[in-house]
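The chain below stands alone, shown as structure tokens; this is the form predicted alone.
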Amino acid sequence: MLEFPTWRKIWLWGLTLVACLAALPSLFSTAGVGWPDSLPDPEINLGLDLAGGSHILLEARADQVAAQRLENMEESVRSLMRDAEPRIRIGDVATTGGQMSFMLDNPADLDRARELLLPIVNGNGLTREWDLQVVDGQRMVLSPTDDGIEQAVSDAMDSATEVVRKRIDALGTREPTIIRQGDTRIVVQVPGLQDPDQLKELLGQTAKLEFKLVDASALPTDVAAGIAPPGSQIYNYSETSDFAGQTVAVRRLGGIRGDSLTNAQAGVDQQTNEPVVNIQFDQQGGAKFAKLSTENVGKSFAIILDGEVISSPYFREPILGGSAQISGGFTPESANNLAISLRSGALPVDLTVIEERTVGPDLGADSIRKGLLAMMIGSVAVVVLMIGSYGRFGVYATIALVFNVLMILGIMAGLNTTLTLPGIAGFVLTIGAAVDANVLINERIREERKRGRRVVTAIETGYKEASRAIYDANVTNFIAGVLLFLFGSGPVRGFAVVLVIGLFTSVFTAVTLTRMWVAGWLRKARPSDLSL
């Protein structure tokens, strides 16, 4: 058990020093060395609490899904109704109050109707999402139930969750913390950005995109008026477009949704150098703005985004292939912003800025400084009662600590994790683990000693012993900390990474080196006894 073989040495050793050279940028400046682009930052990137970043907190309006699910419905009926064989024909829609209402054209077709409607009616079975009532013997009268709006707004907080957490990924920042609050808001702390504009720009953009056709019935004098023609609605024109302050009317049904995107990517129109977005259709998407587009060659449409026109451009031949492109007076940064959302999805519900701040670094620099006081003094402390203790294997333990905090280090920067104020109390949990690791190996080795086994046997059973009760410790350790990394969030997961890589760390210093040291000693020295 004490035999360690050359090859074996030098790999050990290597694993050693990469990982320990690894910690020496975090250490250390690194202000003028040149460093590639294409490789990870090689400094360990410190969390909201240590290095200071953006706090915002966002706050969704739940009648808006109410809204939206409401207009999904009035197009699922319209559309049960349009294929049903044969077609049943209805009368205009209604959507007030919160419910929607519609009347038969033919009495006879009521229970064929209600057939079609109650599976989405219904909904997933668990929950009965609509109520459906039938009015003078042809008007069928369908109203939200509180149990299904409670739902749908639970659905699409958790919807908006994620899309928000898939931008501020797409930033290129680590480790931030988004977690919902209640029923309707949801925190985001975005550690090291100290200018929040840029993160409200874009998590406060729906990026609802809809392409309509434009209502060219209407009115000029009606749609200045704000009287839309009946199916059509009317929309402003964004600030950033040409036709600014105007309206236009569009119609309200029979368009295509962004939802159908694949792809989006910011870039420069070839003839007039704007910048643009490009977008990409999936099949179906793609299949739909194809036939939305034949049949309306030389036709206008509007491509709105977030409930404003951004740009009314004309069909001027089918556009086939599924790829688009979307102008309406874009900067580069916002052309990106809106790249970035599209990819993400659009938000299920519009998300508001409620509360917003910048949390500085001094904080953290405090925390720094106590934080590594702390570790100085605690070191200290334990390096003599160690060498004190067990004199040469007290050596052997100290060094091991020193290796074990710089292959910490070492691993973190290069797995590009972030190291937060829980973080550091991880870091000190894992220094007093491999503390205890070499104390049980020595107080092992002493009771062998005491019971009359020769240094070699006794060496070599305190560490088989002792190693089984550290592994056994550890083992429950590490499934501890894989589940606070699953489960938690932000700081938590930052204490979770720091204990897991700390625990194979501490047990690979001071189980596994310390063995290769102190075979090597025994080799060298041959003693006939131990001063333990």
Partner chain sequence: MKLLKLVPDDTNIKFLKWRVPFFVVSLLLIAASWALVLTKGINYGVDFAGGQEVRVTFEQRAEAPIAELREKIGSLGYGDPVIQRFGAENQVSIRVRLPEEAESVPGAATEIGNKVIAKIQSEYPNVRRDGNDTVSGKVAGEFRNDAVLALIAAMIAVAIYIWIRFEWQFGVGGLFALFHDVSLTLGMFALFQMEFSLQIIAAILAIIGYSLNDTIVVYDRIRENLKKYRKMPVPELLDLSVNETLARTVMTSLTLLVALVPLLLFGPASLFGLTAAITLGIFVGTYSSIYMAAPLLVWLGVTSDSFVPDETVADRQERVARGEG
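This one's a predicted model, so the numbers in the text were calculated from it and none came from an experiment. Positions refer to the first chain, counted from 1. If you superpose the two forms and keep the largest set of C-alpha atoms that fall within 1.5 Å, you have the rigid core. What changes on going to the form predicted in complex with its partner chain:
After superposition on the rigid core, displacement of the C-alpha of residue 141 between the two forms stays below 2 Å.
Annotation for residue 108: C-alpha shift under 2 angstroms between the two forms, rigid core superposed. Put the two forms on the same core and the Cα of residue 388 is off by 2 Å or more between the two forms.
Having seen the form predicted alone, I'd like the form predicted in complex with its partner chain now, please.
Nothing else is written out below except the one chain.
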């Protein structure tokens, strides 16, 4: 055990120094000293509980995706059958029980209809998206497959994550983290953001914009009673609109969706001085809008946002330029929010905030200061106790502890992990593990000396016998730490990370490094007795 070849010493010192050097940028920044730009600066991220900021967990309504898909299916089927040459007449279209079904007026059209539907049913070829059944030779039933729905939800979440990213970027906050979590969740973390209300409002807005014709044939009494004429649907006016509390009948199909926008800007109406949102369609959307407005001059249409009518103006003249103005009781902020939401595209699915954590920066800084102070007091007490009890061996243990702390910080910085408040407690525990290792070794050496062994043999046996228990204890803690990381979340993970990294560094510093130092001392001093 006393043999430490030079190559091994170099390797151990090298490892220690590299890990400790990686900790320097973090230490410098905490002390408020600049770190030269020319050097690499891996830095420990401070968790939101230390740095302040907002954490928001959003959840999507997966059932909504399925419903939307069914609705799209109805439109596709209708237009496919209408555009077929010759036209295939269908009737009794129903979307109930999660399925879509329709009746062919003429059973002879069955094969042609099936042919037309095949591309949709088979989807992208990897997963079969719908099952097609024919009942009584005349009724066609399309039911979504589980794979198809799963794929649709996954796609919706991917694009929802992208939309969320765009919206948050538009707010101009720095370094937000946006990660998809699990099947239907998105985590948003924004350091430094203390008032998450605007963020939540922005994310809560689906921004699904639709332009649909108002059904002028509907009887006002029916509309008020919530009864829609065939082919129409009743919508509520939004609370901010001039007609809040009222309802309107709107043609279900044939409108335009806002997903073909190229731009949206908040502005002010020249005449009324009201905040408005100016939108710009792409070529295809512009052409559709031009057609719709040309065919319906003098009729009124509804601007529907997230299922609520925000205004229902008239087409005074054909709108050919591809741009339009949306008004509807906006405040300058809500107009701006809507513009951001429209620019970033509609969310394919509604998102609900299911968890939100906000920490003010004052508290975070205060916590760090108090935590550091407490750790310093604790460290001094530990050092006094160790050196008081084990003398020279206590000094070695103390130096090993310092390296231990630096190495943990360095490795954390290198791995780009996050230090949280419980992480600081993890630190304390790791220091405990390192101290325990040295206590075990030193007590064992004492014991072996008492049994009359010579100095070198006693130290050798002490390290060897104690290592077994240290090894077993660390592996069990490692197991607990890994499980904590796997099953825990957020701050608990922060604790687990420090614990697991700390287990490795504490064995390395408290056992390996001290052994090297003790061996060096023994060779040089050749003591005949130990003060231990």
